[in-house]
Amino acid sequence: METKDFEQTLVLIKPDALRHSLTGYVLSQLSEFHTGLRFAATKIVKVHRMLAEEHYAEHKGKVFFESLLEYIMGASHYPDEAWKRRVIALVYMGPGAIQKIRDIAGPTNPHDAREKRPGCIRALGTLFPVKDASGKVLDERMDNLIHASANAGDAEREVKLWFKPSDLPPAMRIYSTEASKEHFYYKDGKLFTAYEAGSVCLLAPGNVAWKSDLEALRLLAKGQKAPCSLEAVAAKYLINEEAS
C-alpha cells in the first residue's frame, strides 16, 4: 500500500502516565490490537510553554487553560522534579490510524471512560478540581494519561508541531516537504532573515521542512498574515533547547 493511503496520528503519554509508571502498559495497549499501524516517529521531548500554549491553542482564554499548561510541561506531576518533567511523542501510521488509535484509547473525561469503555487507557486517568489562590473551584483538568489526533486536520498540524520532518524517515512522511533557500532565525517572538546576537535558526538554505512551514515563514519575513503563527512553526525547533 502507498503512503497516500495512510493516515498519521499524534499520540503523547503525558506526565501522569509516567508519574504513575503507566508508559509500558500504554505502549503496550497500542500495540496490543494488532492494528497495522507503525511507528513512523517518537521523541522524548520536555515540553517548554510555547509548544504546549501551540498544542492547546484551542483553550486560550478558558479558566483551566493555565493549568492545563502546567499538566502538559510536567509541573503539576513534578513540581519539584523538574529534571522528569516530559512526555513521550509518538506518530502512529497506517489505513484508518487516527480512529484506531482513538479507540484504544477512549472517551476524553476519565469518568466516561470508565463507564462507557471500561479496560480503555483513560479509564485509569482521574479528574482534577482547578483552584483560584483561595482555594474556589472554579473548574476541573482531565489528566487523561494519552493524547490522540481528534482528525485528519488536527493529526497533520499536530504532528508538524511535534516533529520536523527530519525525524521521520523520509519514505514515512506524508505531508508535502519543501528544501530551504532561505535563512529563517527567531528570537524574543520576531521571525529574522538574518542572524541576530542570541537568535535561533529555525532554517538554512538545503533544509528540509514542512511546505506549509516554508510557506507561512515567506509570508511572515514580508510581513503578510500567515495561515498559521511563527509560534506554531517555531516550537518545534525548540524543543530540547537550552534556550527554551
Ligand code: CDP
The other form holds:
Amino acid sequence: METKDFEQTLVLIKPDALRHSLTGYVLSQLSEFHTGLRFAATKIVKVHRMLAEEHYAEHKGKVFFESLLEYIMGASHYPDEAWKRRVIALVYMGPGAIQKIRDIAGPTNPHDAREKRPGCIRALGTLFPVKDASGKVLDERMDNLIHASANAGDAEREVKLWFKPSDLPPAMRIYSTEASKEHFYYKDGKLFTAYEAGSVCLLAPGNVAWKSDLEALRLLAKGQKAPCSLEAVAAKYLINEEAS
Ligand code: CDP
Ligand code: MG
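Structure of the form predicted in complex with the named molecule, please, following the form predicted on its own?
Full assembly next; the chain just shown is listed first.
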C-alpha cells in the first residue's frame, strides 16, 4: 500500500522547540484539522550520537556538522540539564504528507522563512554562530524547530531509521516487514549472531523487522557488503537504552 494516499513522513520536533515551549504550537499546526494527516507513530527520544550522525549523514564534512549534531542531541539547548535533552519523533501519514508538512514547516533558514513565508513554523527559528576553537565565527547554524522529510526516499530511510515496525500499528506499516528467524546483537560497532557480554539485542527470532534491515543484517553477519551500514540499522534499537 505504498501509494500517495498512504504516504508517510518523519517529523522531529527539535530541542529548540521543546526549550522554548513551542511543542503544542507545532503539533497544532500539523493537526489533522489543518493537514488532513494522521499520526502513525510517536516517541520521545534522547538522541544518541550514532542516530544523529545517521540522520544527518548527508551533511557529514560540512562546517556546521558538529554543531548540528550538538543541536539535535539537545546539548546546545540544555547544556547543564542533560536529562532534558530530547526530541519528539513522529510519523504522519496521509495524502501528500511529505509536501504538506514541508510547506507548513517552511524554508530551512529562519530568515528566509520570515521573509518568504510569514506564519510558517520555521519563521520562529533563530541562527546560532558556529565558531572554531579560537572563537572565530565560521558559519551560522539554523535552529529551525522542526525536521520534516524532504522526499519519498528520505522519508522511507528516516522512518525506518527512527522507528521499528512494532512502533506503528500493523495497519499503518507501509514498508515491507519480515519476522527474524535469527538473533542479532550489537556491541562496539560490531554485529554478533550470539550473545556477547554487554551487547544489545537488536532482533530475536519472531521479532518483526523492516525487511530491508533484515536483509542488510544477514549480509553484514556474513561479512558481505550491504546497501546500508550496520549503524543505520542498529541506531533505532539503541534509542533510550541506558548504555547509549
Ligand atoms: O531540514 P532541511 O531538509 O530543510 O534542510 P537540510 O539542508 O537537509 O539541513 C538539515 C538541517 O541542518 C537544517 O534543518 C538546519 O537545522 C541545519 N543546517 C544548518 O544549520 N546550516 C545550513 N547551511 C544548512 C542546514
Ligand atoms: Mg533535509
